[in-house]
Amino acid sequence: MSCANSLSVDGGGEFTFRSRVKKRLDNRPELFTLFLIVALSVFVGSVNRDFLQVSTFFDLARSSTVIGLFALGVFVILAAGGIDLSFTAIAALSMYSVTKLVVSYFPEAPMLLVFLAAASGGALLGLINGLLVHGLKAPSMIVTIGTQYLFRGFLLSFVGTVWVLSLPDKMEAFGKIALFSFVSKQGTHAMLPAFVLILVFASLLTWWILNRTLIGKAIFAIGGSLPIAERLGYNVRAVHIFIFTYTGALAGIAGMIHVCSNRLANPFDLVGSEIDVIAAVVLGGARITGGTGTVPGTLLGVVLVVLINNVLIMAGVPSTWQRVIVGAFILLAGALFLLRRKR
């Protein structure tokens, strides 16, 4: 009898453990993204030991900053059931306009003022998106495709098309500030740039907005069901204005970091990176239909996409396969999320 009871308890315990694991995976889809990151890192590290160097992780953090700021903004809009395809155009217009303004008239401007100007310019362009989306009652994807062309056309027609190769000293110095810096045994210089702290701060702020404020509850409510959210009294206009303005501000900041990091301003930069950003948000567990997702999941999605785009070549995988692998991961994640919802 005692043996039978022991088996029953053991079997029940195993069943309970599996149920808890399954429930954890169902409620936290970003764990699947974390699994892909670990598996990919193990694969690359086993093929090329250079991947395990600290300098590689510093480079990954550097590459993740701009795309991470973009992804946080896209996630906020996606959580509300919308989508934004104009954020790279907002970043390009803000960063290039502010850079030309500073170079021409305020070369000694402090970096805080430079970033405030870029964020304000991005927020203004995002506000235009929000007003158009709410005023026209049109799908945000259609509206932001239109404003993407509008913003880029305005930039190239009225602001400029020439690269700015000589930045003010303060902008160049900002891109070189290091949190950590050392020289490896091979003689290479590794640096973790200080501007990664901006991504950390933006992530904490976004998490706080979405999880600790009324506007955050409204964002997820509208993304879950717009008619129900309206009946509950949520101010849809205020939400639309906030999410697009916030995303525009993040895009402006990301664009300025891009300029300082590369030490030049190119009005043609950032074109085509929209797909990587949206892929990162989706891989992080956010549904394209809205109402779900987390900030940690979004950041994990960014890490995964950056790994694929920057590290797979160390394992001998041709760069032409990067898009194939990202697409395969998105399809796999989509299939698993669909099975999760059906269960």
Second form
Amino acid sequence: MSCANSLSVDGGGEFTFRSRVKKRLDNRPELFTLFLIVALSVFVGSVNRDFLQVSTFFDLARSSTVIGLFALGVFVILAAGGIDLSFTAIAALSMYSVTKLVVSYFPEAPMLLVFLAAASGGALLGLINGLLVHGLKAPSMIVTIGTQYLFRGFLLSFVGTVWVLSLPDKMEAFGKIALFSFVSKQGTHAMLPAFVLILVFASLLTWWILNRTLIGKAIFAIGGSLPIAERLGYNVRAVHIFIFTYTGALAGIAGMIHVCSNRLANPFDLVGSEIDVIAAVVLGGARITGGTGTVPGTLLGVVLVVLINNVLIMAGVPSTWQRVIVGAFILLAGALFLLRRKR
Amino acid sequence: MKPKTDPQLAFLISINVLILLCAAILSRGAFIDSYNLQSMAAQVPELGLLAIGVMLAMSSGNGGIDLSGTALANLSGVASALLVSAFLSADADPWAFTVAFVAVAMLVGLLGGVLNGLLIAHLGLTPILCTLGTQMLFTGVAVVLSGGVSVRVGSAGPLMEIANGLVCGVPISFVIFCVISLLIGMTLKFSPFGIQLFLMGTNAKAARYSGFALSRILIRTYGMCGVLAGVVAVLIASRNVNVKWDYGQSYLLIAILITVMAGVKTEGGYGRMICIFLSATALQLLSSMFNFLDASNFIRDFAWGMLLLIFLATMRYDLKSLFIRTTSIPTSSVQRPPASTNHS
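Let's compare: the form predicted alone is above, so bring in the form predicted together with the partner chain.
Below is the whole assembly, all chains and molecules, this chain first.
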């Protein structure tokens, strides 16, 4: 929205390299994320040659799928000016309950049905979030901290605490379907799992919703300024319900992929990783106060966080440093994106 | 205090009494024997102090919140334990060790809090984003310093005494908590800083035009949160002998729950210390009652989440109407525009 303005105001002056870089960054904050990714890859690649392999790329793609699905959902909520901390609890509750149901009652269930169940379970919990956030008129962060404990407490006290180790054959097989696979020179088996396609599809869908539909316009309008959007006649209730339900559904699907990929359902998994996801979305250029951000930026943020968490160790950086680096990047990115607006 | 009764206060007092009565009846008197009361009083301070930090940050308005309190407390504990153990021996010189430990922990807390304040006041980061980042940063530094394992704090007598000792039958940590709440409560109510903090939380724009030094208030507020985290670090170290980077995972939720239950306005500008105090004790009573009933931790998490939502609901639907019949019915269904909309 602001890009058109800044172009016409600043245009016509001297086009030094610096100002051009600055302008590009103004319009596309995710370029900074891309720069960090490239810098990190060059660094790791120069220290450790093993990084520059197709199998590393496959591993990154595999690790990005679950966090990517989470991030898309969080991004949609962030774009509307809210924040969600309960999506990991939603994913855990949905994946564990559905897995348990499938194992005990319908082991022959087709994968499509399993995913539909996980998504609708997640959507239902998301709907509760949406209704509460809208109805209580409280900051969504505080409401979703509450629902996080509610959902997780419900899962662990009433659904179960035991790992489900033997999954039905179809779920087991689904995690192993390969898009590409080959045996590398060292003899290790590398494969790109097919569930990566779900992330691709979800990204396209999210992009389409945000950029090509009326509800997408409403999401960004509400994120920009709630009172103004309300006076313009946007239906705030519908948007709140939509974003939280959508995020819940994505979280349910992500949880199910997590189960199929790890070949076990552990109810203690996932919760605790939400801060990484929010970090990814913020690093992708979405402002935490809402109204901005893009789907490609979010995906770049995901890649950056996954890189930090999985690859830095290849360059000899101890894994204990991961949090420090992600935390520092959040503050750095936040400060940088702010400075560009202040000029 | 004005003669008019505060419904929130009345509510909190009655809920404290109610839980105490219920628990006493359910446990056939075992709940209110002096040993149990002492152990409960010794557990309140950690959470209560963190909740005061959250309240201070919330009072500053503009989405103010401190998510980094627990992380900072853990960092202070780890850093202080490592640093002080390197120079002093807990067995040889227990008093010097204790004094040094407390001083370093509070200093690290202060530095962390001031860092938050500087980032928010001078760089203009949103408090949520800033404290989310520093939460990771503090936890990360604690992990790096300790290598991811728990750090043993030397068992110096005076240090252990802080969490385990009694003064006239009252745990020392509880006395510390009371003194700190009283001090901060007085500061908020009577000092220019406190008054300006609440006014800024009510309307940042008006405060700016009235010539308040907003950045200084913010830095002081978050600095105070940091010092409180440092005190919590001392209590944790004293009670558990060990400090670790991931201690108190659910403290953040409980601290926020305490503040919400105390009627602190999430949008800033209002909060009473006495309510925080009573709210903290009420939660502790409830938590101990769950212990007596042999409820699992997970049930407790479930109950905390539920309570938080219930209290948000009661704030929305105005608690006053339950206690006092007011003549004017609140009709603000349209959201007030936020105080500061200076986005550019």
